[in-house]
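Let's start with one chain on its own, the form predicted on its own, as structure tokens.
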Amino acid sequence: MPSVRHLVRPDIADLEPYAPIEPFDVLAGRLGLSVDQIVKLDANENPYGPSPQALAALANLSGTTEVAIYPDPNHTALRHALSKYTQQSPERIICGTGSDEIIDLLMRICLQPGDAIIDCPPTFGMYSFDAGVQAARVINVPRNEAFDLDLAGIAQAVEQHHAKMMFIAAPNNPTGNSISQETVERLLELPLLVIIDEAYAEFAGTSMAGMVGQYPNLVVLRTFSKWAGLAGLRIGYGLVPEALIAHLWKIKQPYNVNVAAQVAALASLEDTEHLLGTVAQIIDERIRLYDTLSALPGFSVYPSSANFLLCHIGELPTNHINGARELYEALMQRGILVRFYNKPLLRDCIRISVGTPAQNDVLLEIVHDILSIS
């Protein structure tokens, strides 16, 4: 048989895959759990789902006309939704299967092999994975141990790599610290194209939207997946200058969104008082987990603007359990899932996503149980 080994870029065959969440119906199997035995604390969903009004214009869905021709491929009702929603004018906003599909098209438009990104670990790990797939360099510039950006280190890779983007997670993630406009703003004083991610920004309650059309070089991304709880539909968009977008639209493939997810994210628009809501609940629920989780010995826990907390777990009160790992490991067989990270500056951290009450009161007494504390 002949190989094709040869066939495939070496970049590619030499690059690290993306490591995404096992679903957890998949989890629950292999731990001998049922799938409503699972407390699903992982990946920043929306533990309220989506809004009533969007459940039921999936439901209308059914005609033969909407499901069986392609849906719009400018996304036209929606960006005219977005537009308000943002106050950024239709022109602007271009819709993507997530923010993740806008992220890997403005590499495209912008990287050749060889050219340089700036990342600033920790944080989401899409940007330097999209990076390595489009053949780029990815320069690291850390952040301090606050998780702050380290700005004359950024100015400095710059215009020592001749670095041509950047993205920023505002709210950042897994840390859950945001940014400041002033910050933001003397980012955009360096030669290069500047993407702020906003997939948090309705925790957060601040934005950087308004700004972009003001500097050609800012780009905001944001999504439905968390703040509307359609993240299984695949649904973002971005906030982009006339200049640069149009050249977005020349590669965006055309029927990229699907007619569910639009039809899903005009609804969630029309019933933002509702999504919202859950939104403060979410906050309210988040600000309980952190005081309580504080409390605990052994847990120092990071302050948030996002909808999840990041926790380096230090010496603990049991002999049974040393360590972040382990403690991730007996919550898992608990069916409790949170998220483990063992690189630099995120050395024995979890991150937990806040659920409703009813799943962190559950999440509490499972880790006081496991940290026998009365």
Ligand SMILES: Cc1ncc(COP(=O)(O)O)c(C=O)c1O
Second form
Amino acid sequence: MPSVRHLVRPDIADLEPYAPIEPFDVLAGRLGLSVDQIVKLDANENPYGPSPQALAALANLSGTTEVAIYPDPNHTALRHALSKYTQQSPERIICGTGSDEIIDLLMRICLQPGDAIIDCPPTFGMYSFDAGVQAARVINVPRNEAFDLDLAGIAQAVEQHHAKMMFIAAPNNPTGNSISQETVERLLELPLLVIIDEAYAEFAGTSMAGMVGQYPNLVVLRTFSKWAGLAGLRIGYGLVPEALIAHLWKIKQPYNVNVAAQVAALASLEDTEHLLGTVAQIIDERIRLYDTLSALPGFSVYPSSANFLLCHIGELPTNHINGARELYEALMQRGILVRFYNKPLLRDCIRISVGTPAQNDVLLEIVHDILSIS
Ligand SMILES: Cc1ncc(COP(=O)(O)O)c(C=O)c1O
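Could you please show the structure of the form predicted together with the named molecule, as a counterpart to the form predicted on its own just displayed?
Expanding to the full complex; the earlier chain stays at the top.
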């Protein structure tokens, strides 16, 4: 049998695979639980799901005239609706299969093997992962203990490595903190592309979207995965200055965003009142969870402007559970899924996505139970 190993790019052969979360039903099967016994608080999805109008639009898709034909490659109707939503010109908007696709496309138009990007960990893992796919160098400029950016370190690294781009999640995942407009303006003075990833902007209530076009090197990314409850349909978008966006259009797969995603996103934009209502409920619950978890012995909870909370787990008041990993595992055994981290600056941390009041009550009850607090 001929070997094909030598046909694969050596840097791809050596690449660490991205570790996505385990599918819900597979995990339920492994735990011996039914899917409805699971409280899924591990991927920052929207516990209220899509808007009823989006679900109705999906149900009304007509097979032959819509599903059987290719989708609009230019996302025309959606870009016009997004223009109203973001107050940006449709010429500056491009849609992708999740904002993940726009991250990938931006890297593909900018990075050649050996080029550098600045990454500011702890942050969203796709930036360094996608840079690896382009055989780019990832220059880490870690955040400080409050998870703020090291502006002097970034400026120095940009100069030293001639870095071409940096991605800043605002609010940042998994730390939950955001970034001021003044800081973004400082970054924009540097000679590289600055991509502000606003996956959680609707929960923060602030956005840099209006600044796109005023600076040649600013891109803003947004998504329907979080606030609009459409993570499963994969639909996000970029707000990109004209000079750059032309290159993204050239290289994107023509039919990248499928019919269902375009229809559901459009209907969501017609139902923002409902969706922003659920965002407000999630924010209320974030405040309640923050207060309740912060009062627990061993828990240090970081302030968050997103739909999740990062908790550092110190000494717990029980002999049965030692540290964040064991707490994460104990929660999983009881059907509560959260995300566990144990890497630099995120030692002994768990991230909890904010659920519905009922889900959060179950979480709190089980945490109390595990810690033997009545
Ligand atoms: C900061 C950040 N950016 C982008 C994404 C990906 O969003 P999408 O589902 O639109 O690809 C996520 C998802 O968790 C995220 O946390």
